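The chain that follows stands alone, in the form predicted alone, written as structure tokens.
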Amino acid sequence: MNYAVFGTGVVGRTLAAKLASLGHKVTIGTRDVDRTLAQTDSDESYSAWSAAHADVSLATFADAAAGADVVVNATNGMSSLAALQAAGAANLHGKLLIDVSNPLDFSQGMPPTLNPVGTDSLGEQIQRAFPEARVVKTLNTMNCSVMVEPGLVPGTHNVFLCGDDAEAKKEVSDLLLAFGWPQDALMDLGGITAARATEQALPLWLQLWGAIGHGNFNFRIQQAD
């Protein structure tokens, strides 16, 4: 399977590395390839990461999406729509689009707020902007290390998914199982409007991260017998 992962930050890199380790062909999408590769000022630069992950290529958003079967949006939530627009609607047409981003707005400093919030969500905005794409929201309620290695958190804990296309959600469920999530950890919350709820979990998640001191935790839904 050919995957395009949009976003050169830690989330995109983590997902890209996991997908490549599973044998998929992976291309990370970026707005400006030369500028991304020119960032060599630290051990955490994309160039340093890329040197250790030669099996993952880099291309523009449009080129990455054009050659992909599946597109993963792991960009900063406030720039997600612009990144997907740069990819081009034709390159997203009919494709599974997995959205793991959150619309965190840092314009007023820390802690960030959500924009949109309450009556809309980034997941819904993406689906409206690209109606021919099959958008599924998932993995956005946890740290990226837990996304690809759920065993970092002991015991049973959950990963949520939502979207309007049942087959798309089945494809995402299969991918989550390949990531190591057990079947009973998956919780389908329904249509894409449920992205409002999962995105609104982020303020709580950020508070928990501050209280716990690290990101290796997750939500568990305990049901009554």
Ligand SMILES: NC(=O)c1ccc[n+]([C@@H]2O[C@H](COP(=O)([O-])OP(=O)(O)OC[C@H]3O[C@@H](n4cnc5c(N)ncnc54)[C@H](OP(=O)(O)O)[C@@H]3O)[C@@H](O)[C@H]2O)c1
Second form
Amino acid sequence: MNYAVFGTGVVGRTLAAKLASLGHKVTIGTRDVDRTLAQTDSDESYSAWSAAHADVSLATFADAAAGADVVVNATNGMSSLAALQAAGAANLHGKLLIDVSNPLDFSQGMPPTLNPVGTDSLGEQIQRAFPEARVVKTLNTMNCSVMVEPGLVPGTHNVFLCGDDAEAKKEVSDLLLAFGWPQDALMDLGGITAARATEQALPLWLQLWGAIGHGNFNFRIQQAD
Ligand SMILES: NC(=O)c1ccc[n+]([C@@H]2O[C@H](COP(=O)([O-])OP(=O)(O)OC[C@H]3O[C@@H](n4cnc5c(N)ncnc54)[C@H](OP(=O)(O)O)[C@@H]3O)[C@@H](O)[C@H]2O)c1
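Form predicted alone already given; the form predicted together with the ligand follows:
Let us now look at the entire complex, which starts with that chain.
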């Protein structure tokens, strides 16, 4: 399968490396390939990461999406719509679009606020902006290390997914199983409006991060028998 992973940050890199390790062809999407590769100032620069991950390509958002069967949105949530607009609706048409981003606004400092919040969500905004894409929101309620290695957190814990296209959610479920998630960890919350709920889990996640002192934890839904 050909994947375009939008996002040169830690989340995009982590998901791209996992997908490549599973045998997929992966291209990371960025605004400007030359500018991204020119960042050589630290061990954490994209070029340093890329040198260690020669199996992952880099292209503009449009070029990455054009050759992809599936697009993963792991861009800054305040800019995800701009990144997807740069990709072009034609390059997203009919494709599974997995959205892992959160619309966190850090412009007023910590803690960040959500925008949109309450009556809308980034997942819904993306589905409305690209009605021919099959949007599934998932994995946004945990650290990216846990996304691709759920065993980092012992015991049973959950990954939520939502979207309006049942077949798209089945494809995402299969991918989550390939990432190592047990079937009973997957919780389908319904249509894409449920993205409001999973995005609104972020203020709680961030508080827990501060209280726990690291990001390798996750939500566990315990039900009565
Ligand atoms: N950190 C985690 O473990 C975690 C967990 C769950 C969800 N998330 C969510 O995952 C997403 C990615 O997080 P991250 O920390 O890896 O990266 P990030 O710094 O939030 O985003 C980096 C990406 O956003 C793109 N971007 C920034 N401004 C843009 C603009 N004006 N127009 C178009 N694209 C723009 C960048 O493009 P360039 O490549 O061109 O610079 C880059 O690819 C976020 O939405 C975050 O909330 C993070």
